[in-house]
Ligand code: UTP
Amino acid sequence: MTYEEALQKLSPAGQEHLLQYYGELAQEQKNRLLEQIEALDLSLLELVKDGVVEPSKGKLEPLGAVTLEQIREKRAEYEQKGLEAVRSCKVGAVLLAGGQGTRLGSDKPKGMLNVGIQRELYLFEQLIHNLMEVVHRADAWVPLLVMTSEKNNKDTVNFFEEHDYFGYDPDFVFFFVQDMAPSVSYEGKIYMEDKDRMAASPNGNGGWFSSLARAGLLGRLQELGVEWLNVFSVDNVLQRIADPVFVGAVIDAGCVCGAKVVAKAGPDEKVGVLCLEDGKPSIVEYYEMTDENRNSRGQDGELLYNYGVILNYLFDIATLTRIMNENMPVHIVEKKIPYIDSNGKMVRPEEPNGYKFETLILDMIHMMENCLPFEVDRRKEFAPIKNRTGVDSLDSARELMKENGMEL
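Generate the single chain structure for that sequence, in the form predicted alone.
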């Protein structure tokens, strides 16, 4: 893209200010800015043109799960089907690792967090160990795709290389960078983070598949014969990845999608609940549910909306490919956005000053024809590390790791 082409793209949208400092930049900086502008999706600006309104939820209905008891009864059958899929290289895994450990007091990728006590044990390392259990049982490598961000990609790749991929075969590890979305003022003007760079942030966890495809990895997966992708977050140190029992249950049910869920600790637990919305699978956040929904119970006394998601999903690639070009809902979030002003001075606001755009993986679930909720024991598979102290902290995760026999 040339300067003239960039100006031609920006002018109709009133965003010419992105080129304000173009004449001051070195050639490399100019190229970087023009690349950003070329990739810029200006249609996002229409979403804030007339104010921000989140779409309301449709008709909600409960959705039961394959329960722990039912899984125990059919475990051998499910596991056999899942292991066959893994051995045939039909199952890949996608690690969502674009976040920094900022809330945990680190400026490094969250996966570099040391979760050990008497020894060094990194979050990335433990997740690889979890996946290796399946590799050993199936005697086959599972393709692992690691989604990073622009900010942490270099650190992440270097960390894996420095630690020899924690024993994983590097030929089966693929890194890709999550797509970015611009940050804008309340008036819809795109902020500049520096003279050669607009303010942008990762486009939400719903952008993982489009980012993967744009990185050219969809073709590689097809070459390998991968038909299913198990998507999981970096912060749950106990989760089982490419779990043959989970994979086998989804295949057995004839579903195009599966979600690991845990029984809620109580009606007021603040978790997203897997249910039906207008007859299709949907994840409804705690604050989107009515008091009646949250407290409704069946004849057996169990909560009707009882199963919370833990961000561990299995998707059929053919279905994902088909819906990839459909418009996913874009969520608009108020944030404090650092920017440079018209004089080139950095401003760090103390209050929200604009919007960021995000797509969410929960909306991908709603685009699926069906989804199998698969119950897991939270004390064995759910130890998220989100906070410095208290609930869902490093301390609480370590306690659960020790409870599960892990040496720290």
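Throughout, rigid core stands for the largest set of C-alpha atoms superposing within 1.5 Å between the two forms. As the structure is a prediction and not an experimental result, all values here were calculated from the model. Residue numbers count along the first chain shown, from 1. First, how it differs from the form predicted in complex with ligand UTP.
- Annotation for Y339: C-alpha shift of 2 angstroms or more between these two forms, rigid core superposed.
- With the core superposed, E35 shows a C-alpha displacement of at least 2 Å between these two forms.
- Superposed on the core, the two forms barely differ at V247: its CA moves less than 2 Å between these two forms.
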Contents of the next structure:
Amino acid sequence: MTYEEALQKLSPAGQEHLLQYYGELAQEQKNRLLEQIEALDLSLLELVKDGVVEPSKGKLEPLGAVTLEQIREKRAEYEQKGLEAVRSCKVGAVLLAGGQGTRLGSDKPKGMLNVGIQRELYLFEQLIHNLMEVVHRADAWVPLLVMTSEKNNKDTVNFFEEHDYFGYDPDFVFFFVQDMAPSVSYEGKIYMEDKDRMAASPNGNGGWFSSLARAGLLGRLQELGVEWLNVFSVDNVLQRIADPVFVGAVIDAGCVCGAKVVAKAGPDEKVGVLCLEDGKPSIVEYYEMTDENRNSRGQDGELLYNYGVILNYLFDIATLTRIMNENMPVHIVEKKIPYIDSNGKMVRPEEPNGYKFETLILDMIHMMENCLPFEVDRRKEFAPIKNRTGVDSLDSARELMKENGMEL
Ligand code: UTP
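Having displayed the form predicted alone, please output the structure of the form predicted in complex with ligand UTP.
Whole complex next, starting from this chain.
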């Protein structure tokens, strides 16, 4: 793209300030900036033009789950089916590691966090360790795809290499980089992070499958015979990955998708709940539910909207491929965005000063014709590390790890 073409693209959208420092830049920087402008999706800016409106929900109805008790009864059967699938390389795992972990406040990839006390034990390491249990039982490697972002790809790949992939077979590990989205002021002007760079952040975890496809990994998965992908977050240290019992249950139910869920700790726990929306599976955030929905109980006294998701899903690749190009809702999140002002001076705001755009994996569930909610014991499988202290922090995760007999 030339300077003139860039100006032509930006002017109608009122974004020509992105070229304000163009004249001061070296040729290489100019090229980089023009490349960024060429790739820029201006349609996102329309979403904040008339104020922010969150996508609304349809008619909600409760959805039960395959409960712990039901799973216990059929465990052996599920496990055998799941192990067969893993053994024949039908199951791949996708680690979502493109987030910025802003609540934790480290500028390193979250997976590099040391969760050990007496010894070093990194989040990435523990996740690989969890996956290895299945690899050993099935006596087969599970292809592991790791999504990073432009901001943390280099650190992440280096970290895996420096640690010999924590014992995993590097031939079965595939990194891919997710897309970025611009960060804008409340008036919808894209911020500049530097004179040759727009302010941008990873565009949420909803684009994982299209990013994976764009990286050319679908062909590789096909060659390996992978039919299912188990997608999981980087920060749940007790995460069971490619869990044969879960895989077997989803296959047994004839579903195209499954979600691990935990019974809510109470009506006010702030987790996304798996339910039905207009007759299709859907995840509804705490703040999207009415008080009545949150508190209503069935005859057995259980909450009707009882099952919270823990970001561990199993998807059928054929379905993912079919829906890949459908539009997903874009969420607009307020954020503190560092930027350079019109004098070229760096500003690091103390308060949110604009928006970032994200699509979310939880919205994919509503694009599936069905989804099996699969209950797990939260004290055994859910120890997320989101915050520096308190709820869902390193301390709370360490407690749960110890409770599960892990030496830290
Ligand atoms: P979170 O929603 O907790 O976001 O991500 P985060 O970026 O890790 O943390 P905060 O909100 O800034 O504190 C849930 C999972 O989705 C991944 C994260 O790495 C984590 O595994 N994720 C999130 C991505 O891969 N890309 C994104 O753009 C956002």
